[in-house]
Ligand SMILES: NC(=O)c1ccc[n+]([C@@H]2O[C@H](COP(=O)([O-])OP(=O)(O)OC[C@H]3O[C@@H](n4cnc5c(N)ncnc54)[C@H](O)[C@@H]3O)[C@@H](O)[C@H]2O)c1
Amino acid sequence: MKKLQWGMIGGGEGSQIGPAHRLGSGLDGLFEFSAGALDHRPEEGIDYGKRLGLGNRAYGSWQEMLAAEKNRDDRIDLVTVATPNSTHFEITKEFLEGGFNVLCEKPMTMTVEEGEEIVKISQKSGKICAVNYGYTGYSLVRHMKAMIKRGDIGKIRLVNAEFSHGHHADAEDADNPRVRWRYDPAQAGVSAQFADCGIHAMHMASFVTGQEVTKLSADTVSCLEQRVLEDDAMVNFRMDGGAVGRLWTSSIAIGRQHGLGIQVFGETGGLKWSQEQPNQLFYMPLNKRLQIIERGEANLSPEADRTSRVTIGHAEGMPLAFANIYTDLAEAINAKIEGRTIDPAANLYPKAVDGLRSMAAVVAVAKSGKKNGEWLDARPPMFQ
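Is it possible to get the structure of the chain by itself, in the form predicted alone?
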């Protein structure tokens, strides 16, 4: 497999997400960190890029990076967009049209219309556009998906998903720039907490069940009154395979740390997984005893085996889950280069259509919350 060149936009010094991407992309030796425009402040971005070893491929802006990389024989094979929400569409669009594969942080766009345009550009260009729902890279999340697909818990009846934390609960922290932008409509769009965290939980529900959300009803609230956008939401939803969904997301739940978890209940069993305890998947077959499936144990699914690196009993964390997304993308890019079919166990990375569906759900949640929980179509127009 060819070693690919990777670039990054955003994720500069002090960034929350930048280190996870740099660790994840380089973990398996499939990508080489070759180029970057890491900060909206040109001098700081160039300086930090050079300290990371990028040399003259440390750029002052994404526009400069695009122009320069397009003309290189050793141009990057994949670029990650890890900038504020409001810039995702423009950067992703320009790089796709420039002939680059893109991994965009979520949410992929600010509007459904932008999301549909990205899907169409990706399809027309033949370039990969992935969206970083990185928690789907966990080995046991993929095993959960495999168990559901092969019918281990029967037809799915109910999905319960959460992503709630308390890290934005302090009113005195309102002017912290790392917090403030998330509740600013100009930078975050129509939603704050659901767009930031809730869509991870909703995408996880679709990912493991293989069902898509069709309609939803939302109760949204800004518990800190000075916030324009919501910091807590409760969402009921229905899926196209008949499953009922419940989702709670919050940023003011003091005592919660990360708070991403999912439970799936079928006719013959139930499954439970939590991001804070990612090495265990709890499986309760109907009328039998609880089983705890351990990451790294023998005879799991190909999807789980492929994404597990460390022996059983040792922790694998979020950067390794991100690494699994990058491993999938390396396989997808090399399959295109070599003109072959991608390994099915690797064809699990979140795609532009997932980003589009999530954006449609974000808009529906925001509208439903303003309409006292009215049930609304959660599908983008192109899938209605």
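Return one more block: the form predicted together with the named molecule, after the form predicted alone shown previously.
Partners and other molecules omitted; one chain follows.
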């Protein structure tokens, strides 16, 4: 099968997320890194792109890349948008309208209105628009979803999710420009910690349960006085299948590193998974003994089997989770090219509607936090 052509915007030298995308897209030999506008500084972007082998498809800006790629017979099949948040909407919109499939970093947009526009454009254009809630690519997160869907823990009663770290706890470091912008509404939007991290946990709650968040109540605080936006939030929510949700997110939790985790409690069992130990899933069937499910065990579920590569007992980590988003997207793109339906086990990549729902939840958390935790509708107008 011919390799698909892949391009990236942002993700330049020294960026946080660019290397994970290059590793993820390249891992299975499905995509060839062919084009990029990798840096906000044109010369640096072209230079880095050339060093990565892009030749004359290393561009100085995304506008230049869009214009040039549109006119190529071998134009890119997928573009990843890995620039800072405020640029996502414009770049994603322009590339979708230009006829490209897009994988956009989260958050997909800065407002709910923009999110609805992206959903409509992607529906109208027939192009794929995915959002990189990349942690849903972990094999055992996929398995958790499959177990819940097949009824292994019965009807879901409660979800407890969290994403807390301590990397912004140092008051002495709060004015460091790399930290400060995240708590400045002019640059970060209406929310800081929930929009940056909490939303991964909330999306994961929806992903594994197959239920959407309907309403929420939030207690938001800025533990460091000089911060306008929140660095800690506790969010209660309800889901459309009847599940109750609890979510804690924090950036001042000293000692926490990358504390994304989720527990789901059903009528006949419980499941627990944590991003820092992603190769184990804890399963507690009612009135039985705890079972530890290892990634790579044979015949777990089609969803887990297709997303596990390395032999059991050898760790798989975050870039491989991203790679699973890319293998889903390769399958989705090839299914469209070949005029067939997508393998259902691959149709799990987060989509524009997930980006939109997340944005509506971010806005609801910010509003509820300002109104002493008033319960608010968390759905975008399109789904109310």
